[in-house]
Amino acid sequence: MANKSTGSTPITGALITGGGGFLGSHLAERYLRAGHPVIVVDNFCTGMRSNVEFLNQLAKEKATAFLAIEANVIEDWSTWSREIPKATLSKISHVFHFASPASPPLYQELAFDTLWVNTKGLERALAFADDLAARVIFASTSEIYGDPLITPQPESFWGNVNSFGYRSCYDEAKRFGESLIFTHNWKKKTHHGLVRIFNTYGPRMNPSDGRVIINFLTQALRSEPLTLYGDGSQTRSFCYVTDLVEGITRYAETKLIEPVNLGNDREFSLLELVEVIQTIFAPKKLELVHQALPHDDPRQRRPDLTTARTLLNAWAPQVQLKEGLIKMRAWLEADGLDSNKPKGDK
């Protein structure tokens, strides 16, 4: 099944599930700014309506076709796809299946939704795309590697994942999604693809998301102690959202069907991240509070980007961590999102 062809599949229009979420809204922004029609579908269980309001205003400014549909993509797509004008539908070349809770607190709270959106929801996305002769791009994750036995993690590493634990609803659903993509392409001779996304941060992330960077920034803005789980020796690699979106769009326009890692290969311990946050907020003299490490929390996370650099026109992340954190802080302060908000931003 290996297909190293990087032949072109140009974008003419995009349907993005989870388009009200963090990554989905940035992807939608990228295509709206390029003048392509965009449809976003979201039930706002974790996404923010303010993200869709931003996209709607941008579409008006750019005079670009934009449609936002509130729906659960686990359910029958025919109940809402009829809302799409035929002229817009005919331009959809790509379906990005990005609908899924992505942070441990949220995907554990919404465990069944997480299981089904990455399996049933993906199956519906594939069927919808096949009817249009469109290409699906599935948002897979670095979590398919589990607690890795090697670092950095290449795409060839099969993973070290606990299938019977509190994180399995996310990890194993994404792994099943990858298998579904592989099997669909194999049996139906299609060319759908997937990207394995590593830790990403930036504006428009839900302040109640629960991931480490948004937690630290909101705590810092409120002059609260920074909550660190474990001793902080565990590592992550943080990619700024615009860098990630650049990688996704490059992948989408190829004919690749195998997974490709996307992220930043500069590895930081969480203690190093704390130090950067404390430097940015130096006048506040932020304290540190330790809590127990969550079950099955991976000790290392760093992508091997050899494949991305080779096959995606020398793609590489550009934004340094401190620079990205300062940008994210400015967004939080400007939009007044430094206080807790309920999920869905109702």
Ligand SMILES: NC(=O)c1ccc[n+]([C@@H]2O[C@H](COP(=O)([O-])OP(=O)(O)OC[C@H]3O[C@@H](n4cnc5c(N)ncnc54)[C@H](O)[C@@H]3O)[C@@H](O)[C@H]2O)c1
Given for the second form:
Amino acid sequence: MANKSTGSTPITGALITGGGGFLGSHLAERYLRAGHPVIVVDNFCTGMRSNVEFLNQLAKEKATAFLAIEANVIEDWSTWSREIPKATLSKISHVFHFASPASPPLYQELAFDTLWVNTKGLERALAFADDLAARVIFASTSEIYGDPLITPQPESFWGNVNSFGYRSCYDEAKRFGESLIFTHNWKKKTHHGLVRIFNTYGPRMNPSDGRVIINFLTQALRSEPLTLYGDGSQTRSFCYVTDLVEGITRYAETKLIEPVNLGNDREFSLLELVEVIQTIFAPKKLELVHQALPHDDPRQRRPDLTTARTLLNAWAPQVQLKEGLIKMRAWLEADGLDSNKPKGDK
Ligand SMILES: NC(=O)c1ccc[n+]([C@@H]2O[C@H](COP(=O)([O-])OP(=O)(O)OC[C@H]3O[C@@H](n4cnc5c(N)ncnc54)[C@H](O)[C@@H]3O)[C@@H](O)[C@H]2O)c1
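Same protein, different condition: the form predicted alone was shown, now please give the form predicted together with the ligand.
In what comes next, the whole complex appears, and the chain from above leads the way.
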């Protein structure tokens, strides 16, 4: 089944589920800037309307076709997909299935939606793409490795995941999604792919998202103490969004079907992250408030990027943590801090 094909599938147009969210809006920005038509489909359960307003404005400036559709991608796609003009539809080469709550507080609040969007929603994305002979790229995650037994984590590590706990609605749904991509390709002779994304940060993340970097930055800007879960010795690796989008785009334009890790392989403990943020906010002195570690919180996260470097034309993350944090802070100060909040009401 392994397919090391280096054939290419150039992007000529993209449909992006979750395009009103953080990563989806950056993919949309990238392809609009390249002059390709983009359709985003989102129900804004965790995303932000301000992201779509930004994309609308950009599309006008670039005179590029752009359509934003408000819909739940778990449900029947035919109700809205027939609204897409034929000329735009014919250009869609890729369907990026990025819709899903992504942070633990939000995916636990929206647990059923999280299960279904990565399974039923993905099935609908595959059927839609097959009709257009387009390629699906599924947003998988480092969470499929669970609490890893080896570090850094290579794609060949099968994971150490609790299937019966508070994180399983996300972790196991993503694992099922990977299996669906594999089985679909196997049985239907297609070339859909998936990327395993490690912690990524940057502008246009919802301030209410709850992941560590956006939490720390919003708390620091509001002069609140930073909430540190556990003793801060747990590690994460943080990738700036433009590096990730470059990696996803290179992967999307191949015919690869196997999983590829994308992220940044520089590992930081959360206490080291606090130190970096402190240097940005000096002379303000940041305080910490400690809380218990959440259930099944992984101790370590660091991608083995050998596959990405080998198969994606020597792709490597470029943006240093401090540089990325400074850009994200600037966005939060200019536009982001008061961005609209997710409904989170399901
Ligand atoms: N950001 C990361 O570090 C990271 C890491 C690993 C994986 N991922 C994956 O990448 C994808 C995007 O994550 P993000 O960080 O941009 O999160 P996000 O919450 O900012 O974006 C997700 C978007 O999907 C939309 N959505 C959710 N369920 C939907 C549904 N049923 N129908 C339509 N739209 C729906 C949300 O409203 C939101 O706009 C997710 O699939 C996530 O699991 C992200």
